[in-house]
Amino acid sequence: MITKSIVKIEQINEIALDTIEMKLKTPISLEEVNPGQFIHVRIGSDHAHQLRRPISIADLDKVNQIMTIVFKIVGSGTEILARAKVGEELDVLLPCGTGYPIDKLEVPKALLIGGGIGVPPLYYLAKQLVEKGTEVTAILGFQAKEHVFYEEKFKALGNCHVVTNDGSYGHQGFVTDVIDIESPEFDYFFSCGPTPMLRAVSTKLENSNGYISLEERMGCGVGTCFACVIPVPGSATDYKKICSDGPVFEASEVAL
């Protein structure tokens, strides 16, 4: 159940160019939060930014009720959020959306494919998969070396390949190029990132079992405003709501 809560900022770190990691202390239990879900954050205290910002959950420390989020500074709202100080409180809705249904799946080997700010939710997913005994391979795509983060965290969990668009670090090119080069074995793929990347991944792996998570600006974040719909394949009238039906979907469930 989605709950409105006030969380306290415990740590703030800039982990890559314009990329902020924030650790939040929550007063409510995190036991029911699943990998792939997100929080909806109110920005500031005035009416300048009336729409909350959806930010995916990168990690959880359920014992100490600490939640880690990672976001990129892309506009005035995230600039304000990045200037917040340790000890300040944030008004959030959590947990929002549906996560990766890994409790229902048998996944001996998993391929995780993340792009940019789509990488963070895959980290908590990777930790949960490894706890289940899954062998994890990650492919992480970034624009350039200065944008790379969480490489060592993923390497601690399994194989990890980094690719940058300009070749300034790791492989040069796109995540799909690394799939061709490395030909990783997997039973399911899990991907999160910008829509063009998800489209390319879904097309390349169309004969494989997989789940994708969509990045999208949202209105209400709880499925009432229809501001973040995406069409269903083969239908001109059927849609899914990214905020409440997703952001995680089976790869063939929506038309990118």
Second form
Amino acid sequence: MITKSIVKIEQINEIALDTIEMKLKTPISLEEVNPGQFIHVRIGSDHAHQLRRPISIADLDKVNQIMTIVFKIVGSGTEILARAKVGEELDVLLPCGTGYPIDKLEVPKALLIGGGIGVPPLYYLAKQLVEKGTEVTAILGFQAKEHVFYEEKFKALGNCHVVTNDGSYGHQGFVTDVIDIESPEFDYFFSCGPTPMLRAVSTKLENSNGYISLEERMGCGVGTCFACVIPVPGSATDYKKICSDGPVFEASEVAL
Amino acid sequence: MSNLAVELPGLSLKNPIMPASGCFGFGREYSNFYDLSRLGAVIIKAATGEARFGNATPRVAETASGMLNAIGLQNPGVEKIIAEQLPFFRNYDTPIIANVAGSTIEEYELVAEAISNSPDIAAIELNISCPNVKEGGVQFGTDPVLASEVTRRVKAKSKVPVYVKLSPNVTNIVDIATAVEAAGADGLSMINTLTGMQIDLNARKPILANKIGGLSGPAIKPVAIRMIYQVKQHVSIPIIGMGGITTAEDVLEFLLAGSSAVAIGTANFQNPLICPEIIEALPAVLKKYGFSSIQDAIGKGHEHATANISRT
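Just the form predicted on its own so far, so send over the form predicted in complex with its partner chain.
So here's everything in the complex, that chain up top.
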């Protein structure tokens, strides 16, 4: 169940250009939090910013109740968040949304495909999968060398291929180009990133089992406002709410 | 009777605080955060005759002290709302106000009749002011003749009191308010969102897929206060006020302007506990400003007025 909590910033690192990693100490147990879920963060303490920001969970230390989040500075809200100091407190709703249902799946081999700020939730997913004995291959896509992060962390868990759009680091091109080149074997793919990337991945891997995690502008973050809906294939009126039914869906479950 | 209680047509409110339509879904999600029985009432998401999918995404954008939305009245249709959503509220001791929308007067009549027949509904909020749909909505709310006609015909079909939700996107709000009062409205609900727009500098295009959306949040509060103050001088039916309320002090300001109760919209997104927190804070704020009850404060902002403010 979602709780409104006050969390304390324990650590802040800039891990790539405009990309901030924060470690947050939570007052509540993280036992029930799954990979792929997100937190909804209030910006500031006055009324200047009316909408919270959804930020995915990159890692969890359940024993010490430390949550790691990673976000990119894209506007005034995330800029304010990035300027926060160690020791400050944040007002968050957690955990929001559904995660990757890996407890229900048999996954000997997994392919993880992340794009930009879609990479962080796949890291905690990769850790959980490896703990279950899954062999993990990751393809991480970024715009350019200065945006690359978490490569070493993924390499510590399995195969990891980095691709940049401009070719300044790793492969040159898109994550789908790496799928063509490497032809990795997998039982399920798990992908998170911008919608055009998810569309390309879902199309290329349409005959495979897979889960995707969607990004969208959100209002409430809990399912009341209908801001972040996505159509269901073959229906004019059926939809899923990304914040509460998702952000993780089976790749065939939604119409991208 | 508690000093927070208010009696309105069809509504015995234990306090004047209710979540606004479209900002609270059908109540289930926020019931995880607190007991909905604490609320004065709940105004549920708009119902139309058939299911509507609404507009393309992105549907929301943040602005300075506000937000734009262009949801587009997405809802499962009135019959499904009656069958699948309303029974949930039987778990709670709070009146439910149904927001009714349509593309034609006939659709408004159909939805109002169907939903007002439900024993779960205490009143209707007639939505003639949604800025985000191509047909219906605001076209009825910006023309006094059409507003009057839809009010009269919905009143004839409804089994419960009808509160007409007014659009601020008009030259003369008093003309619309007096027209719907004359047509039999039991109360007014004001204001709906102001039309607005925001352009993404990088993408060089409007952020909302619908381009234009409805502006809400603290940014519109002065407009709401002005319109309620203005309308209060010309109507005798009660007003449910809304538009950027985030504190108990804001509630008092709406009461002084002439509201008898208030709805909280956008602020629920920033703080899901905003409604119970304001209810908790209200008695002390009333006391601080010298009022013994909600009833005591309603319209008191008009006492020192020497003349009516301009109708426009």
